[in-house]
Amino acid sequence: MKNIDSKGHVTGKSVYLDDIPVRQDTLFAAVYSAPVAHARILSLDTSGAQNFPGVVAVFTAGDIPGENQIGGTIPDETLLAEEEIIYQGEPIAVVVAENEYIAREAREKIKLEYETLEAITDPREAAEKGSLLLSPRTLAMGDASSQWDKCSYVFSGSTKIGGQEHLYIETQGAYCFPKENGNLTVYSSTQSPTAIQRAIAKVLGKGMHQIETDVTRLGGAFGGKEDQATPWACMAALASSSLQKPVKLVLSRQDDLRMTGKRHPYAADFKIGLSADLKIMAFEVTYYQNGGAVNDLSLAIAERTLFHATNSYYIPHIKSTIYSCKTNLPPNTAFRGFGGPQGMFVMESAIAKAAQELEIPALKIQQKNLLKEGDLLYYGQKVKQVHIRKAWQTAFREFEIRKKQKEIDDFNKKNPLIKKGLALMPITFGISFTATFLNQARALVHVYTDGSVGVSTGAIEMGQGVNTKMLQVTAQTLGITPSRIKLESTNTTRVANTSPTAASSGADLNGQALLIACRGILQRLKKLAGELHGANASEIDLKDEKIFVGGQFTGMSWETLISEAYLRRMQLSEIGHYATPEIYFDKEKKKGSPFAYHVYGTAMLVSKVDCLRGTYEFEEVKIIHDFGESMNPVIDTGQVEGGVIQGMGYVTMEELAYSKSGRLLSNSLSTYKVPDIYSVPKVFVVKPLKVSGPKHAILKSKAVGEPPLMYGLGAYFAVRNAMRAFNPGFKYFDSPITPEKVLLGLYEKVKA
């Protein structure tokens, strides 16, 4: 089945919050918010702002009648500044007028009065002044302090990896509408419909019961509006609720560059010890995770950072500790890996300095320590069917890696001024939340009188292909055809308690509880069919529409069928409930199995570097990966083609820059570089590992959102390694790798 958003897509029918009609009475908000990093705020005038033509109303911290705070784990974030600023572009007002312009205007007459106060923005400074969002966390198996001495090699080594900007095409807003007896219904571009009804009633006081929160769907996401959507719907909340009339807030692309979170920036240092035969005995890293003003979701990021410190090797040896640091910076938060591709380029680094140190392939290490069936991960899980080495395998024989090899060692000799680089990426990232309670979902099925469904679940659909998903559960299960169902909008009335739509847990969870509510339907059915042709439910199968009796034909359609069931007031309607079994993690102990299974599979990278220019391309990206057994290959594979150039972006062209005082340098599409068609490697190749799917999985099929992204961090080391070729001495692993960085790191200490 293809995407069925598609074609609403390409013929720009589909409906974004942009998109839905606005009525007549609507006013449009703008925000008003810090222009330095740190201060103390002596006074704020916003006469200016009220007094300007057109301008309804000006909101600040004063006028909030609930909470003044939208801390989703911690509440340590104000909606509103009110005594001191912590980042530039925090919220301190909202302005409401009668069209977004004129209230964009008059923001600029509001006057703010502050002392400057002194700004961190670099991890490591914060962490030695004791500026932290909580205390260090450290994970740890065996003793890593007591091996140095018993290891043939040992060596040390710092990263530095840069932030990543979320540039979803459809940028933060949030509609609210007012109802009768003090109700709220807002429409918002979010992943968190349950997290966004939460914090509007905190804010205004009242129940959650009184704010209903609807999404059809996301232009894009990738982890920035799993938290970082609440604050412009409570915002546009607040102003409805107080001006009884419908409030409109979206921010401009400049406004959503300015004021929201980014991948967390990180730096690390670590100590990686091998035997003589290459085994890796023990592994030390400190990760300094740049969090921001706020934590956000910083902490939960570092806990997987945690998880995902030996990416794919076995280590009996491990210590591992991350300080999450509170700096003058936007509250950093979710993006598409969730600390996971930071905890993974630490320890390929750590493998490529062993390797350069050693004058070997860093290939080498990393084929000699892949995890196998049983091994425990230094968190307490073990691992189960684990495919890692079977992906490894079959990339080096479907891609000949060792041929590829040695042509690009043969293309170097001959070329003084062009050189190639290869490197191999395995992964192994784990499937659910690492918060244990929020892998839950609900769905609520509807069979109607004349047979058609109505399906509601908690998934956010946001271009990954979910409602597609959701859709062929459904009709699979029932045995009907696809345009019977309609899928419902994410709405919190209709489901409540949804977790966000992230971790790549989107299908699983709510696919899951969709099959138990339509198995729910489908065994009633079952029985009444057998009860009219005298036969068990267990002779009875529902397919294509029909009716069928120990494989053989009744007559029967499923429109007759569920006029029938109706007649018999049978019910007709079921609810979903799914909890992932079997998980959980003890965060006193530090220990348990908080992945439902892992996501495997092998990337080969080469890149070809310019050593005049600095510039760079990549001719080939050829990848083995593990979707279980897939239930949308179409669907799947663009998720992988798009993670990987996602990833690729990311240590490549994708340079945060914040001023030394905080403010965003790289602010506009003209400063910030992503990836576009020219970026695509020559030869793109992802194909399916030939392995079975896990139980837990969606009908087998594994999760596909985050994984894939973990692939792209071998362009840094493809580009790193054809710079070696050039200049051997090259020794840094600072990410992303500019061609700046790449001009600068070619020329600098060239052996003679």
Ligand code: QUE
The other form holds:
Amino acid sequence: MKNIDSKGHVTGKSVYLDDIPVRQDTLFAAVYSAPVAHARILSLDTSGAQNFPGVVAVFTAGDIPGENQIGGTIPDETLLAEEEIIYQGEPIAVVVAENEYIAREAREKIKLEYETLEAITDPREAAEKGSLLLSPRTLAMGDASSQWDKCSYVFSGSTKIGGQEHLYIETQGAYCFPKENGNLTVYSSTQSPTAIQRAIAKVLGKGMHQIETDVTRLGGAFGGKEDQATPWACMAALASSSLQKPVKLVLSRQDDLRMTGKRHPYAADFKIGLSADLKIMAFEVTYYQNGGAVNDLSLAIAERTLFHATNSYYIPHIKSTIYSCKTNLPPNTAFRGFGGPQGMFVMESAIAKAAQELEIPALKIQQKNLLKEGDLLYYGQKVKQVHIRKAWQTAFREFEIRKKQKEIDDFNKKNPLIKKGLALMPITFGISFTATFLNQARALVHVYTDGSVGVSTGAIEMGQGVNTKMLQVTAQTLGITPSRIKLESTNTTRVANTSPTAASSGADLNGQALLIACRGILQRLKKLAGELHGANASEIDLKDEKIFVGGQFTGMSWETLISEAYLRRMQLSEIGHYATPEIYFDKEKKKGSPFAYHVYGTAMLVSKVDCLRGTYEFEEVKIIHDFGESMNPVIDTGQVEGGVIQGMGYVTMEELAYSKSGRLLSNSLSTYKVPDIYSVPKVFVVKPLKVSGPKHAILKSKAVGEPPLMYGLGAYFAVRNAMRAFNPGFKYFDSPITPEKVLLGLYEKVKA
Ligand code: QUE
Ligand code: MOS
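Output the structure of the form predicted in complex with this ligand; the preceding block shows the form predicted on its own.
Below, the chain from earlier opens the complete complex, with every other chain and molecule after it.
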């Protein structure tokens, strides 16, 4: 099954927010935002903008009829700043004009007087000053502190890992229409239509039932539109509701880069203890998460960092602590992996450090400590159907790792200025929202009298192919051809109380709900077909649009059966509701089984570093990935490929730069470099691990959105290993490992 959107995408016919035909009386909004990162507002004068020709209105905090509050998890985030500015780019006013050019020009006329306050941009500094979003949290198993004496080797170190810009192709935006009786319809580029509905209701002092959110598809999101699509939709709604006109607000790329949060930068301290035979006996880690100015999703993200602190390894004694630090940066937010990459990076850094000190390849330590069936993860979950060893061994065999390493060593001996490096990156990633209540979904199916079918779910199509998967579930379950099925937009009026499409679980949760809905209709149809053909419902099959009794074609088609069902006044619609069974987490005891299952895999990455210039490329990336039983190998392989490249960019070339005063310096694509087609490895192989899929995965096809990103972390270690062949003692542990840093590291003097 091809992605049902591919034709629309390549012919330019797919409809995104900016493609919705604009009603003639539409007004356009631009956001006036904070020029500095931390300040007390003394006065705000919007008259210059108000009087600008073509401007219709300017809105500030005082114009909000409901609550000036959009915090998604805790109420700590204003829609428009009131007395204090807490990050550069924080929205202060919304200028509404006849067109967006006027709105953007007019906002420059706003006058703001303020008293600058000291800005914090560094998470360690924030922690020292007690600037935290929440008191530090700890997860533990065993007693790490009592183990150090018993270990043969103990190493400690520190590392930093940078943030990452989402760079969805479609920037943030919303288009809001006033409806009768104070109701509103908002089109938004969001992963969380219900969050938008809820926030607009709160800001306008309305009921959620008065707000309808509708989403056809997004031009990418990667977590950046989970919480942070909300402000723009609320601003458009505020203006639209007040002026009773359609209002469109779409961020320019520069505004988007400057105003929105990114993946959280982290700093971390670690201590790792190993036995003589390289078993990791104890691990202690403290993370400093750069949360930005408000919570957003930082606390949920911190939790996932703790859950992924051990990556794919069993460690009997471990203690992990995280400080979610409040800084004067835009609120950092969800990004593919959701805190997992940072946790796993620190674990791999600790192993790399130990390997370097012991003068052995890291893979010896990695291999010795991989999880096995029934091992207890330190948060209390027993791993079942654990495939990490199988993935590792398969990669070792199929990619001939030993031979490859030998080739690389020989190459490095012969070439003084070009060095290659190999790294293996195993991944183990938990699937489910860690907040159990979010693991629910609904789907609505209508069968029309001509036998065609309309499907609505809570899933947002953001390029990941979830609609194609939903169509497959429907076609397979009802036994009809895909062309009869339409995937409707995601709309809060048709499917209510949706969880964000996030946590890699969009297809699982919505697919299971859809399966339940389809089976409800199917059951009634089978009963009817049984009555019509003098058979039991259990003997009926619907396949290829035909009705079978005991495997024999009855001569009746799907269309005829539906029309018979309608004439008998049968219910041809169904809502399916799904909540992932069994998962739980006890916040008091800090133990539980939060994940429906884990996704496993192993990547081999080979880098080639030019030791004169500090530049590098990747010769090979080969992956054994656990798809379970993929329901769509083309889509799923695409998710792995995209995720790996995004992860490689994260730890190699993508470098966010802020000034000391909290201004984003890398505020355009000429100063923030992302991977392009030339960054793709020369040899790029993704092979499925041959395993069966778990029952909680949709049709046993495992979640695939986030896990592959973490393979990309291996790029950092592959470059490092190449650098060590040139300068064995260099100590660099921070990510990203940009060409500039590589060059410095290559020529760093080794202390005796
Ligand atoms: C509240 C939460 C969670 C959340 C959003 C909330 C939560 C959680 C996720 C999540 C996980 C992985 C992702 C992602 C989101 O979102 O617990 O985007 O990749 O795990 O509002 O408690
Ligand atoms: Mo999430 S980082 O939107 O899956």
